[in-house]
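What follows is one chain in C-alpha cells, specifically the form predicted on its own.
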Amino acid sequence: MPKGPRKVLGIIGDPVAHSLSPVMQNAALAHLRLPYIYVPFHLKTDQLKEFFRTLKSRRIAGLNVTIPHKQGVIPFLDSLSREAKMIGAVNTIILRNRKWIGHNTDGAGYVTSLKKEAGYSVRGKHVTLIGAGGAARAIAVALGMEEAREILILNRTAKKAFDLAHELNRKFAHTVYGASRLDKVEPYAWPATDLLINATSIGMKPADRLPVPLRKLKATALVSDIVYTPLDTPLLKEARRLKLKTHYGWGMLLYQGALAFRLWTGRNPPIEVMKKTLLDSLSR
C-alpha cells in the first residue's frame, strides 16, 4: 500500500499484470490532481474472501475488477446496480456510505464508444452479436436498453446462445433476440445486419480467423471488435479491406474506465489524456 494520506483504487484479476487500467487512470488521477492512486491486486478465487474481509481497512474507495472474478465478487459485495443485476457480472466496484456497490460498465462502455468513437446510434438497428460470455453478455444487456430493434447472438456452442437470448427476451420489450450456432447462420442475416461486433477473444492471435462471410454484409454495414491487442485485428482488416466502417476495440476499454472514474470520483473523467494514455501503450 502507498504511504500518505491517499485513497487507493486498483484492479483485481488474474492474471492483471497486463492490464493497461493501472496506466490509463493514474494519468486521469494526475491531470486532475486527485489524491488517489491505482494500483493492481493479482489475486487467485480462493483469495478473495480474505481480500473482501479486510477491504475496508486498506483505505480502498474503489475496484475494477476482471478475470476470472466478475462473478465471484458478487457475494462480497453489500448490493448491486440495475445493470450489474441483468448482466450478472460486476467489474466496478464502489464504497459509498460503508457499503460496497457493484456496477458494470462493460456495455455502457461499450455502447458509448460507438457514440462518440463511430457516431453511431444502435436505436432501431439489427445487429449480429459474436460471442456469449461474459462480454458478449454485457454488450447484448446495454443493445437492449439502447433499444436496438433485432439482436442475433452467435456462438461456437448453440446452448449459450440460445440460453441468452431466451433470458434477454424476457427483460426487454422492445428488443428481439435470436440465437444461432456459429456455423449454422441463415443466410438472411448477414445482409439484414446494420452492425457485427465480434465480443469474442478470436482476433488475438494474427492466425484466428472468424468465420463470417464480411462479403454478404450491405455496404452501410459497421463492423466491430472489442479486441484491442493487436488494435488492427484480422477481422477490422478484411472489413476496411472491402471498404467497410470500423469500429476499434480500444474503445469499449476506454469508456468502461471514463464512467469507473466518475463512478468513484464524481469528477468527470479527462477522456483526451485517458485516450492518449491508452493509445500510446497500445502503440508500443
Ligand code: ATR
Contents of the next structure:
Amino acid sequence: MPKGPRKVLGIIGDPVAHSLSPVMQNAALAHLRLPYIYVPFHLKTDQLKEFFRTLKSRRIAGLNVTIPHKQGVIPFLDSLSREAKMIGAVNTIILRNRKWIGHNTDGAGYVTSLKKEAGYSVRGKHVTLIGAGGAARAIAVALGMEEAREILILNRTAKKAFDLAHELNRKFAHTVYGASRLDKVEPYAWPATDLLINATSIGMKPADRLPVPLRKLKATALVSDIVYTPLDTPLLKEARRLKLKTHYGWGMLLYQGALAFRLWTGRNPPIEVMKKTLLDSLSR
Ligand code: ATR
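Could you please show the structure of the form predicted together with the ligand, as a counterpart to the form predicted on its own just displayed?
Zooming out: every chain and molecule, the one shown earlier first.
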C-alpha cells in the first residue's frame, strides 16, 4: 500500500451499491500502487448540491457518475468536454487547476471495446442501433465521431429515435442518422447491417426478447449487446447459434472505466487486471 494520505475517487448514484466500478478501479489503483481509494457515494438528487459544495474539503480528486445523476451534475461543474456536451450527460468528473470538468467516457468506452475485444472499426460501417435512451445516445455520438457511414436508430417510442437522429444529423457531416419504430423496420435494413447494437435493457430478464430477425443479417455482421447481466444474453446466444460474430456488454463497462482511470491518474490503466476483476465479479 502506498504511504501518505490517499486521495479519494468515487462513484455517485442512486442506487450505487450494485456498481462494479469500486472493485474494478480499486484493483487497478492497487496494482499500480497509486495513492487513491475509490468509494461509492449513495446520493439522492436533493443531496447533490450540498455534496458538490463540500467536494474540495473532502480530498476528492475525481468521480464517476451513474444513474440517475448523469445530467443532474452538469450545473455543478465548471466546464464540459466536447463529448459530454454532445451527449448531454457526464459519467466522469476530473479536477484540473481547481476546476471541475465533466467528461463522458461511455461512448468512447464502447467504441474502444469494439476495437480491442472484437478487432472492429466502425468507420464507414452501416450500424443498426436499438434504443434511444442515455446509453444509446452516448454510443450514437461516439459512432458519429468515428465516422460510421449510416446509423439507423430503432426505438419502441419512435419519437425519441427520430428526435435523436435529427439532432445528430446536424452535428456530424460524415454520418447519416435514420430512425424507425422498433417493430416497424423496413425489411431491407437487416441485410444492410454491418453492426447491430442492443443499447436497451432488454435481455436482463430471461424472458426478454428483442424483436430482431437475426437470421436476416449477413454472415459477416457483428452482433453487440450492452447488457452484461447476464454475461450471455438471449440476443448473443441466438447470434452465436446463427454463427454470427458477437461482442459482449462487459466491454463498455471495462473501457469507460479504463478511460476514466487515465483521466484521473494520468497513467495507463492496467486493462488485464481490470478485466479479470470485472469478469470474476460478474460470473460470481
Ligand atoms: P439508459 O440510460 O440505460 O439508456 P434509458 O435512458 O431509460 O436508460 O433508456 C432505456 C432504453 O431502453 C429506451 O430506448 C427504451 O425505449 P423507450 O424509449 O421506448 O422507453 C428501451 N427499452 C426499455 N425497456 C424496453 C422494452 N421492454 N421494449 C422496448 N424497448 C425498451
